[in-house]
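One chain comes next, on its own, written as structure tokens: the form predicted on its own.
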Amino acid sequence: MHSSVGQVVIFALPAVVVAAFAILAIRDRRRAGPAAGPGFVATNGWPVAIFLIVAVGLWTVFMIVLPMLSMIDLSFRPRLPPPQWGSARDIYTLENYRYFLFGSTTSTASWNTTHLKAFGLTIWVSILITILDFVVCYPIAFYMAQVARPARLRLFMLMLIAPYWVNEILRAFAFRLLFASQGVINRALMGAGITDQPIDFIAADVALYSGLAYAYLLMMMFALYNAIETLDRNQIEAARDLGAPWWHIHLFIVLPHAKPGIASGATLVFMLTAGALAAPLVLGGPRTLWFTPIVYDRFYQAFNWQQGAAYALILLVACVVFVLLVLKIFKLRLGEIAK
């Protein structure tokens, strides 16, 4: 913050922020009445209650909403000297904004094509990956949940884990290798006579939209896990006596069981892809269009950190529109996802 208003709430928020949790942990527990039984403070004590509403409340304060607040008042500034901010020039502008609509902070005879094709090629892209990861992930989430036995399910989890000990960075250089032009997949595919030639996945962005699905794939098969583990085993059985098809009954009772996961899943896996970085820089190629590798260098290539804090916030936006879209698609409230 620039000014003394910015100093108030800095100092004011930390409190404002502590009593808003305090408050809602006294509305929910007076909504859910004596048949809840014993609550938190009741078992655990006053002194464990506070501090895990201090704690929890402080954390909010430092790690998101300040930061947060201090990105949407950076983007709003004008790219200025340190030595000039808080000065006369230094005043709210749409020019970031401008700039990212229209490539100038003072014409609009036309349009930012790049910047903005990379950015509704992110976000459509990350919508395509995020339905390819539930495709994938929703017939292994239901065997484990409901088939598996538990030296299976044990293994499966293994199977799972077990790839992600390795490194983000060191998994997205692994897939470069596999998509290379002299690459495993390459040299399998004109071993066996199908191509003549190797294969341009690297330009072809198929080793990036690979690497992307992969690497958020777990957010996707937990979440959905989750959900689909507290099914009641009783009810598929219950139509499949009644002679209900199988694809009745996971459309009719399992998928609406599991809408909860469904849309945590979705919403981790969209904003994740949307937000990479390592991937997009390892993995794209020549004339690859990402929207945070342009995020990433508005702050460390143009130095210009004002416009890299307002196509931050566009990012944020279209991420936080894509989660009240799930919500109303799913018919549920924010609450219902993190259980």
The other form holds:
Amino acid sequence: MHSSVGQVVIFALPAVVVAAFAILAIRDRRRAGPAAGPGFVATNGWPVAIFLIVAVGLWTVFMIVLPMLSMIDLSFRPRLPPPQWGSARDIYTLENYRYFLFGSTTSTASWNTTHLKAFGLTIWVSILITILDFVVCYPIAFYMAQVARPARLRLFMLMLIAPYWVNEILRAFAFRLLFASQGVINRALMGAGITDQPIDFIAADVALYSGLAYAYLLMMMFALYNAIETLDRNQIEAARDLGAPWWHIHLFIVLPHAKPGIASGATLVFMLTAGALAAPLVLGGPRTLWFTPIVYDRFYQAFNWQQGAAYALILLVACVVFVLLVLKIFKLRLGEIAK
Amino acid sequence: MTAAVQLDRVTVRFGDFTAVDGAKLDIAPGEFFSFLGPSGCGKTTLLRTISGFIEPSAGRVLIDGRDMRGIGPNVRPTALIFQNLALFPNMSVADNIAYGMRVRGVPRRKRAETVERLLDLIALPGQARKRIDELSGGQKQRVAIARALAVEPQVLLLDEPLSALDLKLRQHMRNELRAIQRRVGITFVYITHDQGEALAMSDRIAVMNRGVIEQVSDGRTLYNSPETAFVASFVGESNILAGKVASVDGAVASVDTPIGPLRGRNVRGLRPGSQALLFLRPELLVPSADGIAARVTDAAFEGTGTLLTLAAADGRPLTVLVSGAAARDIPPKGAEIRLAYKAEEALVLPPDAAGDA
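Pass me the form predicted together with its partner chain as well; I've looked at the form predicted on its own already.
Whole complex next, starting from this chain.
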């Protein structure tokens, strides 16, 4: 990209964004009519309004829209040394996506099994971890939302949140220490005489899966808690009064009510787990190839940004498809899980 | 005959607080029984104790002669209608009504038949497929009743289910509830703070105050012959005058009140010299040639009668309900009039121990 083009983008885009938002505001005003009461500008003044429009607009465009667009663009370009980017040889191609499926043109294998397997494993394990997180969180969230008294609730919240004050990478290392061959768990097992030699939790991926499940547990926890908390306790009591056993109440009263929360929790946990980098790098066994480290390697080891962009996009699309699938299964609309 | 519900000195404590203190009464099968009292008097606690959500700290709850200790709400032969109804919003009307039968394993066909029958009973035929949020307040009310009746309870417990409705609908639902109760013939235990509701629907009423049942009787007796100062002041309106009993003459006592000696029925047999409250219903007082002197300060026409507000000799307000023939001749504002009443219709009661009323 030429520097002049960059300058145009930097100085012209804010103006375009402001104009676009202003037009939207005017259209909205016209549609809602004057009965909508004093507008945002009337109550807060133009300086505040312009600041907000520029700030939100720039944030959206520069932090979200432009990087995404450039990544999509990059993913369809061939691998070239940076001086040749934008030159005549920089044409659109499906090479990066072909590589993901079939691997190097010089390789004899018909499929790119390493990457495809890593991709499949990532998606499959992320689904399992999402389910695991739901199973772990549901009883705790139900207890916190419907049973616990305020004092107990505060204690629970603190106990849940406090470990997350520690950095994600440090937490991953803590899990590594916990599951190491001379770690607490192995020493406890051997001390108790259950095993006579350390179990290799790291190679068995126990450490990785525990670490991943723990990493985004709170996302599921608070999504569920918020959903269950809004359930009128009288409904639980009404079901009980009508003779329902406890499992029936959970299955047919609590879960249907918590559906949007379950869906949003599952979406968050799945997306974050599939995109997790720290835990797989620190806790991944020698034989496990998670997909995100491969993407990372495309960028920083192979210096193949084009391919990295393609891989990242593949993961993103897979995640979006999963979310839409979950919504379909739960018969929910996108707006409902954002509540 | 075994009582449908028998409370045997039921006491419920929450920590140091006694919500229900030694409640003891029998509710007959097929009776429409109400617990009436202000909020916080323990009536909801008592209802939850009968339904099984609360275990009594002392005493026993017997339903149809069976001690209910240790029997959870899901197996008791009671069904509770919650104040906010607690219908299941994610289910249709039919699924709501059928819920209790579903968890009891009633076959699908039988469930459908019962739902049909109950929808007819609550006058909502053909609404089975509707969603709960498509119903009006009164319709939700009826669905809640049908859902409770579907499990064929021996006792239906109702926790102020009409309080969310507007006045017109509330009055309509009173009649509806009474009619449904007559049709199904089971025992209804109704909780309310609205004396009008209790008086209009109930066979008998228990008036509760601070966890204690003050009086159990039919509405007419409750209104005309209250046994305690609390019941007299809570049920219906009264002019209340405090004083000391001056003399007792048979069933009638004379009380020295700030506006002079007044006579009333000595219900509890107070002796001369004891503290007493004299209760005068507004409709008992009639303008006459002599009696209590008072000045008219306000007159409010209320359709069936006119409510006069007067100032007595010491300035205290008195209310008088003038209706019937007398209503044609309302004294003007500022007029000095005298009020008479029949001594045996006024009540002389000892003040509450707690000092209220």
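Fair warning: this is a prediction, and the values are worked out from it, not measured in the lab. Residue numbers count along the first chain shown, from 1. Think of the rigid core as the biggest set of C-alphas that the two forms share within 1.5 Å after superposition.
Once the rigid core is overlaid between these two forms, F51 counts among the residues whose Cα shifts by 2 Å or more. Once the cores line up, the CA of I314 ends up less than 2 angstroms apart between these two forms. Once the rigid core is overlaid between these two forms, I294 does not reach a Cα shift of 2 Å, moving by less than that.
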